[in-house]
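As a starting point, one isolated chain is supplied in structure tokens, in the form predicted on its own.
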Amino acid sequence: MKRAILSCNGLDKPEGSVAREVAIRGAEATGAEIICPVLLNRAPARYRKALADSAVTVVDGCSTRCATRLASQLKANVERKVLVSDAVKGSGQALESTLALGPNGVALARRIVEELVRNLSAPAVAGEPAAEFETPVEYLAVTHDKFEFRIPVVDYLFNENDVWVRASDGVARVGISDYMQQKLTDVSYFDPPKVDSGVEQFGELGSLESAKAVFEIISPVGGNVTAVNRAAIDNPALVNEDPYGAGWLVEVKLTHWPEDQELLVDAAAYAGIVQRKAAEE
């Protein structure tokens, strides 16, 4: 398979000297050719072959993460993510405070591409889903302005941080509401919580991004994660698309589902909640 990696420019800061420097070991690693940044956003046909042949492994600094939003608009095939500024904060150790990497920052990188180089030698796995949900075909609507927000009627549950559940055999399916969506605007990025982590009722589910805001995705169930949804990582733009449906995020296998449906509402409390929020914006 033929790889490519895709890494930020930061280069005002330390992380994104450390992006540039794992950029430039990865591809000495594995042979993957490197693709750049501003080349790429400026003329993309001169990387158009390589974006359709290659998996890429995409290197942020920071935050921003302003190669992933790259890679996303062009619908790259990623492979694989490497936020440098986790790895930091990962590694307990912080980097140097100049912009010409230091002896903490050059073995940081040596660590990401030597974890590179051994992650690549395995498939990633998001797990496969388990449960199997038909699209819903009834739903109540708010009206705000004009604005229309549309919540199921049957078999959805949420929470008052704008996160549906809905459950099956013992597995939940959660993904964020239509108003939400809206209010996010164009998703451009779903950073995943890890399969089979544990999360409570209430804990993170990882996030979403838009030109707008980060979004924390507030787990409506307790339980552990079988699952994250694969093509909303690849293209996130189904979380806008289809919120309810081909956009979902998480799987979580139910540990406390009685008890959990009991700080749950449902749809129609919900479109109470949707009404109010929308009232105060």
Given for the second form:
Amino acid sequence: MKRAILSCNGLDKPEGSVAREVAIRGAEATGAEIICPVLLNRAPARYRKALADSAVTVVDGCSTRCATRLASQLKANVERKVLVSDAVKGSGQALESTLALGPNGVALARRIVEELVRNLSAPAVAGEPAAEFETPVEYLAVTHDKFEFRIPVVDYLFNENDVWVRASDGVARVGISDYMQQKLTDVSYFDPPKVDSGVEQFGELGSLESAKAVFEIISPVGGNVTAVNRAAIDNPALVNEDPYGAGWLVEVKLTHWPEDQELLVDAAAYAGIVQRKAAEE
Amino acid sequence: MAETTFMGVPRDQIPWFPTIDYDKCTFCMECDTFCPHHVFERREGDRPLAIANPANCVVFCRACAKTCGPDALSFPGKPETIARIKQIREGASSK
Ligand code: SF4
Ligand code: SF4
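So that was the form predicted on its own. Now I'd like the form predicted in complex with its partner chain, please.
Once more the chain from above appears, this time first in line as the rest of the complex follows.
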């Protein structure tokens, strides 16, 4: 598949200048086509083909994430994402405050591109799913207006942040509820947590994005990430199609399951929570 | 919404909501546009944004901070918040 890079043009912030540099160097290193956001806005037809045929790397300068929003509006097939302001924090070295790139900015852009190239040639480790779970058969339904939100009756527990967990033999599978899936609308990107990283209960397990929102996946359990759902990374629509089954997100090896359960709710209690949330919207 | 609870604890006893750093905020209003829960409120004057309804904020959500370019929004730590929730729950059940 062809590649393209859609980047923030970054003319008003130092992070933006780095984003632009990442796009240029990234395109050179990977042979990707650069999609200019300004021209894209002005004359979308210019990039229709590139967007239809390519796996897109999206580079945002700051958390306003203009490039990400453009990508989701256009339903681009997003393969990788870079957020420069996060990379700055992670690098422990401040950027120069000038818009023209200084040595720190150039060094950061170079490092980001090196990592990008590494990532693109060796896809992120997904780990091996440990558990086989059957699709739930019986659901509770919460209705509100013309919407219906389904909640599996057995085996699933929930936190109040709309994330479910299902455990078997010390391993838990995690995903988002039907209610949250509908609230997000079409999920366009699943940014998974690192396999082998530790997570605390209510810590973050990556995020999901749609044109409407960024949703932090709030972990219902504590433990170690053993696998992420490769299929959901490649095809985030699975999260909408089958949120309790094929659209699962992460597997976690449990370390505090008995305690974790004290802060989770069952289907009936979660139904009450969904009812309340839907009514409040 | 005084009766709203989170994990069985009255919501207004859980100190989870964003704090605006007015030295960094540019009043772009991205956060307010993003958040559907009316936590923020636009005002007249030279500080046109405020946290008006902290108890509306979804406990453990930090989504608005991810829309804030200048990184002007901060939240309490999760471990402290969980400890606080557990403490209140234990207090309530031992009564
Ligand atoms: S998104 Fe950030 S900078 Fe913009 S108004 Fe909100 S707090 Fe201020
Ligand atoms: S953390 Fe979430 S619920 Fe709270 S103000 Fe921000 S977006 Fe709204």
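Remember, predicted model here, so these are calculated numbers, not experimental data. Positions refer to the first chain, counted from 1. The term rigid core refers to the maximal set of C-alpha atoms that superpose within 1.5 Å between the two forms.
(message) Following rigid core alignment, is the displacement of the Asn159 C-alpha between the two forms equal to or greater than 2 angstroms?
(response) No, the C-alpha position differs by under 2 Å between the two forms.
(request) Take the rigid core as the frame of reference and indicate whether the C-alpha of Lys183 shifts by 2 Å or more between the two forms. (result) Not so; Lys183 is displaced by less than 2 Å.
(request) Take the rigid core as the frame of reference and indicate whether the C-alpha of Ala100 shifts by 2 Å or more between the two forms. (result) Ala100 C-alpha, core-superposed: shift of 2 Å or more.
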